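In the form predicted alone, a lone chain appears below as structure tokens.
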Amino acid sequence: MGTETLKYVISLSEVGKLLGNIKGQGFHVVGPVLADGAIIYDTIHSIEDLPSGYQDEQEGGHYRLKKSTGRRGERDALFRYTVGPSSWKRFLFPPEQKLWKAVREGKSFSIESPKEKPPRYAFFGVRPCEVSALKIQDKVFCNNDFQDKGYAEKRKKSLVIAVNCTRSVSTCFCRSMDTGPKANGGFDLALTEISDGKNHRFIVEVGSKKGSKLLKGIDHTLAERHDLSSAAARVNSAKRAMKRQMPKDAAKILSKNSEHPHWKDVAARCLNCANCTMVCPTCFCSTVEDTTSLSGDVAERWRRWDSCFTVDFSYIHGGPIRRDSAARYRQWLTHKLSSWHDQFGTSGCTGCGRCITWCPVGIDITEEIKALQKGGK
């Protein structure tokens, strides 16, 4: 189907030129960087900003970065790690956002809306599960019933450079969610890294006209059969390494077991810290806060991330609806994996495993679903 199926080969040095092309077209490039012992997403200026030679170690409640070992190519790989605590939603749906400002002027007042034009983001290094997360967030913020103008404007202008996974960690379960480890559309370009110590190269799949234009001036050749086979073998290796699986009928299990006694068992372990919702690439709960200056001359309204794990999130006149931990955890998991289908026609989970890694007590949502299945309806 035209450029959508074209695949090329580029060298490591040409990846640097690709970044230059993206910046030259006026995009603000955001990608993986090393900070505070983790891989996060922040502004990058060149290929040197990427944390090459690192890989991650993840388990329930455990995250560590270490230098890659093994063959020379693996030690020098740009993308041998998977995902960290950051997600791309923080750029499209910021943790805090000023909605308006009111300033008193004598006996009257004026309303000021933020006038800054959002940057044209280029997201570089988006994993397949995260590409799926962007598609899910699009359903939330850009559907037929609701349009978040700020999100929609930034998303429309954004560029997505995906990176297929050639390695997975123990918390990954995108395979069972059909969201990886290879990206299936939703990108402008998709890279697959082949670092075998002899010829460090990347297979590039073109997903849009914008992506095709980025290759102008880049030294690239059509991918041959052995290149494609090598790339596929690496992606399949990451796929086979995934041991965690989400039960296929998770939505049905949750919808039929709202009173299962296991919810109390989860509540006994859950700290209600909201880490899982903060690192989740699709959670979108927010609250609105009004602030007023001490003089009373200036008032501002802000939208900030919130979580269904906070007591006040379900507060109405008379008190919160979900008072105990079991009710709040049930709300999160049931909405994420079951009722989300009713609202948006898809699951709210992409199998990235962040909620497992960054849970202080290592609660594993795949295991919780299996526990509800036992003895449930």
Given for the second form:
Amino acid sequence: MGTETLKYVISLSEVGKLLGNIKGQGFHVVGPVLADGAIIYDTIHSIEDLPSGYQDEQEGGHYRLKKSTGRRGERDALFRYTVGPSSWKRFLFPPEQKLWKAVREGKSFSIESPKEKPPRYAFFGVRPCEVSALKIQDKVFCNNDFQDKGYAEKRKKSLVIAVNCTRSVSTCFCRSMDTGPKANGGFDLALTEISDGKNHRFIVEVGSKKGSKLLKGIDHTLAERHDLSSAAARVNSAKRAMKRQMPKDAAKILSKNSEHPHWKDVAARCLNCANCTMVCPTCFCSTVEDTTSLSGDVAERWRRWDSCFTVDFSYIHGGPIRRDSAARYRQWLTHKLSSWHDQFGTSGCTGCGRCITWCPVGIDITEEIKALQKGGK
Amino acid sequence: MAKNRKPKLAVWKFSSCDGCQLSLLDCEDELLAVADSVEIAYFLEASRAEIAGPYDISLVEGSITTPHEIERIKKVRAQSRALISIGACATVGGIQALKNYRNVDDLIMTVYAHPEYIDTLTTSTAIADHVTVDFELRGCPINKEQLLELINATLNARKPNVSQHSQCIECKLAGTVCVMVSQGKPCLGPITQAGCGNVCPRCDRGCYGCFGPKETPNPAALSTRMKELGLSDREVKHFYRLFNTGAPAFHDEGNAHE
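Same protein, different form: I have the form predicted alone, so give me the form predicted together with the partner chain.
Up next: the whole complex, starting with the chain shown before.
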């Protein structure tokens, strides 16, 4: 059908209409909003909720959001910031989730499943690295051996409106992971913003039939060559500005260097606070906790995010397997970049850079890999 | 516990501000259910009635700061099936453990009009330094949800869901934006045990470490970062010398910046 190659132009006001269309179809729209000095993902009701004119500055352990005072095009732009501390996994794989409830009935008990109907999410403003993160989590939660029903159901019903990046920050390294700054499939619609101070418009790429239907009633024209080249130039500038790189053979470096002395070096700096795993858009580890009513007549089982950085995570009879910080850091990095390939046929990293920015002490995984490579096998 | 009677609960106070035992009274919505599940046998903050021991559960608040308290905690232990120490005072000596760094006679002379009436030890120490403790519930003050969970788990003979991981995990589960990364505010969260409900970061402030060190903390790495953020050695030291200054990880790191 070739719809995936069709590209249109819509104006800023039509983006507002598009949001209205999505909402009108009964979707719970989640998108970028301003909260506590950062861009996070939360419910949005209209285009007015989108933060306009903001730019982020990111470094290891450092994030600042600023209102742009530059050219008009920058001041008006809706998507000149990159990714913040939250990711879409929060909605598909919630931080805390009730799995079931048991009620005592005499000498027996009955089990009740949660009755809440999962919402139909529309994710608005999904960056290319995040589209990749969704694809990776799909492999984790919706594969042949194991299916997480809650995730699968929500994912199947969800809409993905991607936004290609026209700006990158110093912690971005999607270029070296081949996951951005332009989305390659995995979306219903993908927008590229052209905010040049004159004609604020968006290139829309249609990625699915669902996406195509969303354009009904939206004033859209076929993109002309100058629109496309302007959009491409913007995405390219984000790409060129990206200096940080993940070594191509990270998987091999890690699988060969499990006994490298550098693990002790990074452990001396690592707080094992688990922030990296919490902000990672693909980390999927969880634990379950059982609760009871005081009388003991009702019990519930809850699932919540856990991390390979906690001691309890590897606790088995006799004690935890990974007692020291070096072992836990090695587990995280090796799984993410090496054994993930064996398990899921892909890297677990998308190059979003969140783990670098939100590490309170700014540990940089790309640098750790390089250090392992230097003195290693 | 025998099925035909309710377990007996006692609440004891040592050197403390009473804030932690008040958390039990603060369980307004759940208090009736608690009172229904246990016999509140000794809880002077709530009732003058005293029922003699032994007790199934003893909640102990406060630190040991006088010779008399050393004797009293032994008596409490002797008549308690499960002894649970609650709050920073009981678990590490509390804010009053700051006296451990000073000459006590000088302090007494400075503070009291009649120093001759004061009979105190030179240190403020945790309950576990004197008797065997079955569980330590952290916090200054403790979190009432955690207290309820602990009582609940004890009554139902299961492991309490009281995590020892970092405050950061609690912030991230709640979706609270990191104040250290996004604003450069010093925060003890990465080395502090979760459980307070991320009270301070939610209000735009760094964590003060009220719940004490988390499992396998790395304060040295955090101090390095705090100094990069502009804190002096003195300020770093004061960060550790708060309510949990008696906890070895905080105590040692505070001393390292002396």
